[in-house]
Amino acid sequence: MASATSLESLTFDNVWSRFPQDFFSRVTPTPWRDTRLLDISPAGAARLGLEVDDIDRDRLTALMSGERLLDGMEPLAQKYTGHQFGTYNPALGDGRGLLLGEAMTPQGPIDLHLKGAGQTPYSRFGDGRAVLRSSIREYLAGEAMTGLKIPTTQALAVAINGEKVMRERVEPGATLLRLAESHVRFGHFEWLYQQQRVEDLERLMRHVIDRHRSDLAQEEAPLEALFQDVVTRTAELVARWQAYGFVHAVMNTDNMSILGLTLDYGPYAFMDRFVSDLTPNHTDASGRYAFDQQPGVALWNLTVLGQSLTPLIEVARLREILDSYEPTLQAAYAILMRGRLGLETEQEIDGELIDEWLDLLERSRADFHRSFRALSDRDVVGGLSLAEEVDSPALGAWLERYHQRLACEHRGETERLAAMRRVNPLYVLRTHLAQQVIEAAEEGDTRPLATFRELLSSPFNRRPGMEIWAEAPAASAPPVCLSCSS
């Protein structure tokens, strides 16, 4: 397939519009006044086979304002259900976003999804709008996760419009043009299972295989192979979340991607000081979706998905596949954490060493990311000092065990430290930095947004003069506390 040369040259094959009519509702985006483009992601453009310079900003603005679609688009709101905080909700669906079309690219199909597109039949008394604050946070999250090599949806662009939206306060409205291989969620399968629509359940599974996992079609039992693929990818995704201190904060089943992507960024947070039970969502009073609960919640969600597939796959086989989740997650997590500590080989002591390191960070209230980076920079480089980051008498004893473990490695110190700096980020999407970007954008200054986006897309490489973007929040700063409108 030839690469597109502009937005207008994108071609669409909108498979979802050919599903049964109750899979979706056809909705035209609501036009918003005075829409202004804030930033375009080079990485997002590349996913469509484009360069930023290829994109007509006026045409993109018209698309994101809801005023003018691209030829071949068929906008629709998808129907699904899901478990929200453990309770099944049958009334879910795209309430403020529309699947505009499924673009065909050399890398495969990419959904173009406009968030903040207006009300749909699934808005549930909502206004169908998005605010600038949440839109910038999701835009930056896609860049940060891509930079960290964590599977994710991503945005092509973010825009502000001239109409105000009421949330906790009156704030600017915005739209986000999100890109994803697919927006199929666990909740799509729950909906069909609850409706006892076995034929449509199988149709949806085979759609995912044909469209996104064609290699599984050659398996002896393709449907089982797809469920195994979902379990494996979800385990590996959560392992990366845990290794990089990311808290999704709203792991409802309708926010879980069938392709193992990080989906639907709300009150998420990356760690500052390491707190194992960090819960940044102030509405999650029980801590159901706390950082240390994420691995277990993901398994619970997969179990719900497995139940939805019982009309098609034997229960014993579903249980066998689910049993692979824990060892897959543990193996993936161990590899990632060994890499962050500069350990190339595998030794029996590694799990204990990793746990002791994290316990040390938590007890000393150390900054999660700066501590790893200081360990990578060996004492002091560019203002990072391990002794200052981890202010604890126990640090010396841990370092002694760590250096004994390093004696088992074959790489030299220079090579090892360079490898560690390639996996321990210097620039992290911290909540207080995102807030600074948001406040600047509200005042009309988009330069911080572009700068932070660029740093997050390449988070491991030190950039002269960018020290402010590697700063942790002040020690006196209150804990992160966000709402679902974030």
Ligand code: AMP
The other form holds:
Amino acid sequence: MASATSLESLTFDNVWSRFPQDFFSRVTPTPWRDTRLLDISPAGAARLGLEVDDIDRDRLTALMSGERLLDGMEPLAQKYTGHQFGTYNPALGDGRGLLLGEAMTPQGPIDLHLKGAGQTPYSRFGDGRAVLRSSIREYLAGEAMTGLKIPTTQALAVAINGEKVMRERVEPGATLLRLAESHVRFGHFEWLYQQQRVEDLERLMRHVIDRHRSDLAQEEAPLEALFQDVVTRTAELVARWQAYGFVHAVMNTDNMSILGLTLDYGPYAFMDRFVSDLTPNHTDASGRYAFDQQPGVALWNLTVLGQSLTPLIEVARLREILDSYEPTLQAAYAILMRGRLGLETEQEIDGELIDEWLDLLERSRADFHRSFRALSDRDVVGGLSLAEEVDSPALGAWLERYHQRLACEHRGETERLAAMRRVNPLYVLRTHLAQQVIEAAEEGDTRPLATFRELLSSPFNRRPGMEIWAEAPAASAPPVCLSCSS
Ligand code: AMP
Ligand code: MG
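What would the structure be for the form predicted together with adenosine monophosphate (AMP), rather than the form predicted on its own?
Entire complex below, previous chain first.
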């Protein structure tokens, strides 16, 4: 497959449009008036084998306004269902986003999905539109996750539109051109299972294997191998969320990716100060999707997926595979957290040391990310200071245990601290910083958006003059409170 040299040289192979008719509805985007590009992501462009300079801005604007598709695109809304806050909803599907086409790139197929493209048969009461605030938040989230090496969908670009959209207030409308290896969700399988369409269920599993996990085709039982793959990747994904203080906040099964990608960013948050039961979505009153609930919720979601696969895989085998979730998550989390604390060897005391560190941060209301970074900045002149970040009389006792533990390490201090700085980010997608970027963009200033995007894409490297982008919110700032309505 030759690399593309421009948007117009991308080639599309729209497999989804060859699926049974009720898997989707053919819908063309409802054009927006006065669309303006706000930012293009170099990392997003790279996913398509392009550089930002290869991209004709007028052509991209016309695509994102819904006015002009690229040759070979066949836009459609995908049908799926899912469990929302624990209750099955049969009426879901792409309600405000369209799969425009599946681009064939040297790295494999990439879906181009236009979020905010207008109403579809699955819009229910919604207007099919997206607002600037949520679109910028999703755009930055793709950058931040990629920078942290957390699997995710990622947007190529974000655009503002001349039309307003009504939410809790009147807001500027926006579109996001989202990229993903696949948009197949747990909810796609639930939909087929509910109708007992066993052949189509198998067909969809085989599609995922053929297109995205071809190595599994050689296994003795490829369908079981695929379920195992989803369980493993989901466990590893959630381990990363937990290690980096990320709360997805709407872990409904229709928002769970079959490839283990972070999908559908809504009222998500990265922690500021460490709060173990943080629930940034103010409509989630019971805290179902709180930070510390995420590992359990992902298992619940995997169990729903497993239930949907019972016509194809024996229940005992499904159970066995589900049993691998927790140890996989624990092991992945331990590796990440040891890395963040600079521990190369594995010692029995590590779990305790990590828990005590988090407990210390929570009790002292310390900032999650700056505390890890301060621990790594010990030898950096002008770096963050641990005593300033973790203001607690209990810090000394913990440090004593930590230094005893470090005696088991073979690496020298300089090497260890440098390695810690490669996994402990300085620039984090904090809600208050995203809000400043959004407000500037609403006023027509896109420079903060480009700056923050750039910092988040390599969040470990300190850049002179960028201190404000590493700051925690003021202690007096109200707690994170976001809504699902986006
Ligand atoms: P979400 O919570 O963003 O994952 O959305 C849940 C469901 O509601 C999906 O089927 C969406 O497509 C749909 N939806 C959300 N917002 C809108 C909207 N403004 N217009 C139409 N459908 C929407
Ligand atoms: Mg969704």
